[in-house]
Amino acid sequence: MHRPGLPVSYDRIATIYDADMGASMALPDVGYYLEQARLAAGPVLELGCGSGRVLQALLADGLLAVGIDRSLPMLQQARARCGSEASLLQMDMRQLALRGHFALALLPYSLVTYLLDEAGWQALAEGLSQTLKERARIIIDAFIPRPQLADGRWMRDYARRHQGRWLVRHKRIQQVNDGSHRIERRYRLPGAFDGRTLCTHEQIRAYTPTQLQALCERHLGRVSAIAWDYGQAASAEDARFCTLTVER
């Protein structure tokens, strides 16, 4: 049964992330990710790692990495774009089942967003716990709040042009009684989905900067280095980013 907070829609948009989140990431992580990796002393550990957006990236570099996702048809769209030799597994991220020495955990394009609790945090730190070896680093990101986007009404997000045809997307963002926002999305691309509407929904978490520091200084360590846009800002009122650092 679905928990709200899961990204079960991702399963819906595989086939077309790349057209819709990948291709509305407009700022260097993929690079930054990449340095990051080529620093750690051992293997890196992806979570969330969708459809292979940073992991291509990491192996096609010949760095060793492991890229984990909830979602199967995100997995399947990885496997197709960083070969059949790349190690990819089905994991929440709240269950990890790996008893490995990785030297680096990344957790990009807000990932954490979907941990909504106190426990979900815990979760994630007890897997990682068994996971990473001592001293192993973890890269967490998110993007930074703003507020006035949680109005609860309909906006276009985009239309662009995926396999010779429009692909559009309307986003509507309410703020829930527990202070989480929900996220519907709605699709429309001539000649897929059936000729419906795709739509999907989520439950997402928004932590500014101090929010997300203290949560990781709380369950997973300490919080080194914080990059605002992945260096490209040189703060956080100029940036849609924040990048923590956490050392264990």
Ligand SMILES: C[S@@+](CC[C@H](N)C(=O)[O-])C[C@H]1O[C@@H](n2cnc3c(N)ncnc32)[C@H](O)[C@@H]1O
Second form
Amino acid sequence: MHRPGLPVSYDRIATIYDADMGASMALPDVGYYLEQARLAAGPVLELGCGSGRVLQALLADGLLAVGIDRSLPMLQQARARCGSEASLLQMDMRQLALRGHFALALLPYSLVTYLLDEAGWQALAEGLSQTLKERARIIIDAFIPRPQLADGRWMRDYARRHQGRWLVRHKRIQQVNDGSHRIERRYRLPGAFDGRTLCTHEQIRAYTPTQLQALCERHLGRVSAIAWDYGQAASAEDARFCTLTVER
Ligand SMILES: C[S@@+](CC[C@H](N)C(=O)[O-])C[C@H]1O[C@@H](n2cnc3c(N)ncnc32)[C@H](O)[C@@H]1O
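Next, report the structure of the form predicted in complex with the named molecule; the form predicted on its own has already been given.
Whole complex next, starting from this chain.
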């Protein structure tokens, strides 16, 4: 578990997150989450809300929504985006300290890949059981793992324009002995990061849709629906993301 005080990847990239991972999401996930949130019979909790990419759409729609994230710099981005009235809390999803009236919990953009073991899932489940009201739903997505991505070689992810300059990212993914993955990223942006290359690393665990469904059913509740690419693909074969709806 992250120890308070140690900067984590998202702390470092918070100011460029929207141009980086935010812009890499090519699918209409925000619209999908908004539609689901409109159906909820009560307030919505977004775990790992980051810079507010999803949360802002819910709030702009007049929904009652709260965002939590463990990264303060990411929450500062969310504050700037969602405004002073938005409910934003610094919290780890494995140590939720909220008492319950939420009708829907959202875990967008592969947040669960940061749960590296059963203990993490169990801690999430315990926190959610205090936080959600009866018959609440939980919606979780994760990228669908493809073997060729973890070959341990540096590759250029992209070069994209950001504030009139080129933001360039390289990435290397290595499999760790326990089956999780270490992802290293290098960012270059002229005039930023004190003129240096910004390096980040993080550990994730990729889940196949079958593994994800089993974990959800073991820890959270019954999986009542699965969507592929937020409704844009017909099956797992063609999809990049898998989204599960869990009924408690
Ligand atoms: C890929 S970003 C997604 C942000 C936002 N939901 C979106 O869709 O753009 C993942 C976010 O989850 C946060 N995060 C990672 N592990 C977390 C944890 N254990 N508890 C709470 N937040 C976490 C990161 O700080 C980051 O802001």
